[in-house]
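Next up is one chain by itself, shown in structure tokens, the form predicted on its own.
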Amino acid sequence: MSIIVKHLSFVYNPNTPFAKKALNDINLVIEDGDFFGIIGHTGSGKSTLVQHFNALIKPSRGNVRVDGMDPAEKGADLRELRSNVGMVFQYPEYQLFAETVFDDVAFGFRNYYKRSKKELKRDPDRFKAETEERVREAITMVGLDYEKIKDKSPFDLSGGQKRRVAIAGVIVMRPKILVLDEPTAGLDPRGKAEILRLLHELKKNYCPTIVMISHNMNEIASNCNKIAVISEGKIICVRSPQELFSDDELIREKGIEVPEAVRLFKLLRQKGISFDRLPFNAEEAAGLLFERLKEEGKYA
């Protein structure tokens, strides 16, 4: 499923005297596949962009297409829009509320699918076994016991614990396209590494398609094939992560952080050492100096 959006712009309180308009004539195309990152300063428009995506917000001007569908037409089908895209906010473990796991995973099937009351009362068993269905599938996606954890209080979990069960929560309605802003933000280096470990076996099993909003440009480098920089509600460019990591002037000119590895390696660059690409993270930045002392025989 692809998005395509053309010409968006939208309005906070429009015809008022507090009116902010966040985005400002968007043109972007997220394909089938991507794992495309989207950066920029706080109130840049990033996550009023996102919010298109399904329909939680709607534009002011232009449009927005997920899979040829404008949810902004007459009749468009929300329902079906929603449960193929889903969407994680920035932590989504503070939105937990049910008593057990189980009901919170199971909240959004049950909201979304849920039969009428007279099919209800012809089949419940149906839905029950369905319900359970959905739900051990993707408390297992991502990576927890469902028998150990369905009948725990979300709240008595680990914040690593908690996250991946409101991500569970979200793609128990299968969708192709999972939207998260800021997956790894307050968790620790581990749970952050596990995070990402989980959105990239998503992609792969389930999930083809994923958008990740951060302000950590290690994360992104390393993991998005495709990078959307935003200023002032305007999209600046969509690069991959060497061309965008390469242009030291755009990188001067709209304040973007670099990654570590990309930060070292421009160093040396500036000592006068150079290498064909740059590394996004410790693994490749090892790889590359390892191959250039094989290549100088400094390394047997």
Contents of the next structure:
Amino acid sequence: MSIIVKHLSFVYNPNTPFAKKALNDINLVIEDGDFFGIIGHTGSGKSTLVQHFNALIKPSRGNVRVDGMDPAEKGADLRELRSNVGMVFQYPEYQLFAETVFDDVAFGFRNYYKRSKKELKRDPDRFKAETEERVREAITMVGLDYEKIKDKSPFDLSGGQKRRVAIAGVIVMRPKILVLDEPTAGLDPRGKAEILRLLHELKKNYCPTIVMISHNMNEIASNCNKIAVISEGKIICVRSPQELFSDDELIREKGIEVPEAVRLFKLLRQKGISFDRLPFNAEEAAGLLFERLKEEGKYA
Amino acid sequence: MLRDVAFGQYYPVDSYVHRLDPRVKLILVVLFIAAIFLSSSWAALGACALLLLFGVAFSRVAVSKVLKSIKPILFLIIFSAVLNLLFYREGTPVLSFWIIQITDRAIRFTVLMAVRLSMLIMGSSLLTLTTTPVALTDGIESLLKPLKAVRFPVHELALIMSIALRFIPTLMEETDRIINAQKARGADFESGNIVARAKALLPILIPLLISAFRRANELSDAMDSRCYTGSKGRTKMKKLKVTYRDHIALFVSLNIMAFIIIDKVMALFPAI
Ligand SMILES: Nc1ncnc2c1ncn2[C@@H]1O[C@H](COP(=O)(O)OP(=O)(O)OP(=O)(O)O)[C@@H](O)[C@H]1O
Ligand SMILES: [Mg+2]
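Okay, that was the form predicted on its own. Show me the form predicted together with its partner chain next.
Below is the whole assembly, all chains and molecules, this chain first.
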């Protein structure tokens, strides 16, 4: 399932003194199987852009096609679209509301299922069984113990657990594309790493396409295969991490932060030790250095 | 978007009226409302309208914006106009059919009331359009100061008001976000009967309430850790000051209002 954005512009509060052009002629293709990163300074329009992907916002100009369908068209099935494009907002744990974790996670599935109300009336037992199966699947998928947690109040969980429950509440709809707005914001390093590991699991086994907004360049560089840089409502470029972080001029011009490993390797280059590839995290950096040392025979 | 109906309708331009002292504006609005209800002749109403016109002209607020402020109470105006027209019985009938009788005085009274109500709303929205909520609470606090003599907690009241005002946009934003997040999970707020719709609001209201409490806690912690103790010995960053602008505005308005009062007195005692 792909997302194609063409000439998309969006204005908040049009025709008022508060009018704010948040997106300006965006063109973008997100292909099946991408782990797509979106970076940009605060207020650059990242969140506004992704909310177009499941028609929470309608374009002021241009269009968005998800799987060939334009959600802004009349008669588009928004519920279907929203179950296909799962959206995890920033700080999703603030949207928990139900009495139990089970009910909160089930919310999305039940809403989705409501469409076939007749079917539901005909066979309520099957609906119940199916709900349970899907909730179990989603909770297990985010790495929590279903039996232990299902009857707890979501408000009694730790921050990291809450976030997992919130993510489970989205993937319970079995989305084909998962969009996450700063999924690791506000978590400690371990929580961050766990969420990222979870995303890789999800991508491998569950929803093949992931779109992630993040301010953390280490995360973006080591996880995404494509990165879009957005600045003041415009797409500056879409590149692979290698291309993006090798482009010193662009990095300087747009004030893009670089991952720590990249910074280290650029310092090495200044000292005359250059590599044909950049590492994006500590393991990769260590790997490259190790190889080089072995090549030079300084390490047996 | 929810934000559109937000009541924080401050119109951000710089103008003569925007720069007036909020206390002066508050007093003028109160006087204006009193003047409107004192006016019973067309000349007096005309004077009120002139005052309003001055206000709008010197505020640089779009006229459409001021007119739109009537919209929420348009129904009320029309409803009361219909009642006035039908049930005001004095005067000579000009139109009568079936059981309905409309008199000349009824028409006059109906128009008078409708004009009064519209001007009242426009006048008071001009205040909120040209004064930031913060300035407004500052003004109210300052005007209520005499009540301190009877131990009325003026400062605390003002603080509550400004905190409430400060958090309205934040909560609006939060509501927007939560609505979107639940919509993304397939929530449907539009279909079903009243019960179903009310129930559909729970996934919005509960997170909103929780976050409001969270914010309240955070805010009180922040105030405590900055040693906030209330009004005693507090100074203000922006001191309210009455300037020549306020003098001019007061002078013009009071003259017009004097005219209205004289007009009223003359109507009551035609002998003078
Ligand atoms: N509901 C809204 N009403 C009006 N303006 C808005 C609204 N939401 C966002 N904006 C404005 O649109 C612009 C883009 O906002 P957006 O939230 O998309 O930025 P962002 O890139 O996600 O930033 P961040 O990294 O801080 O999350 C900003 O200038 C913001 O002030
Ligand atoms: Mg954002």
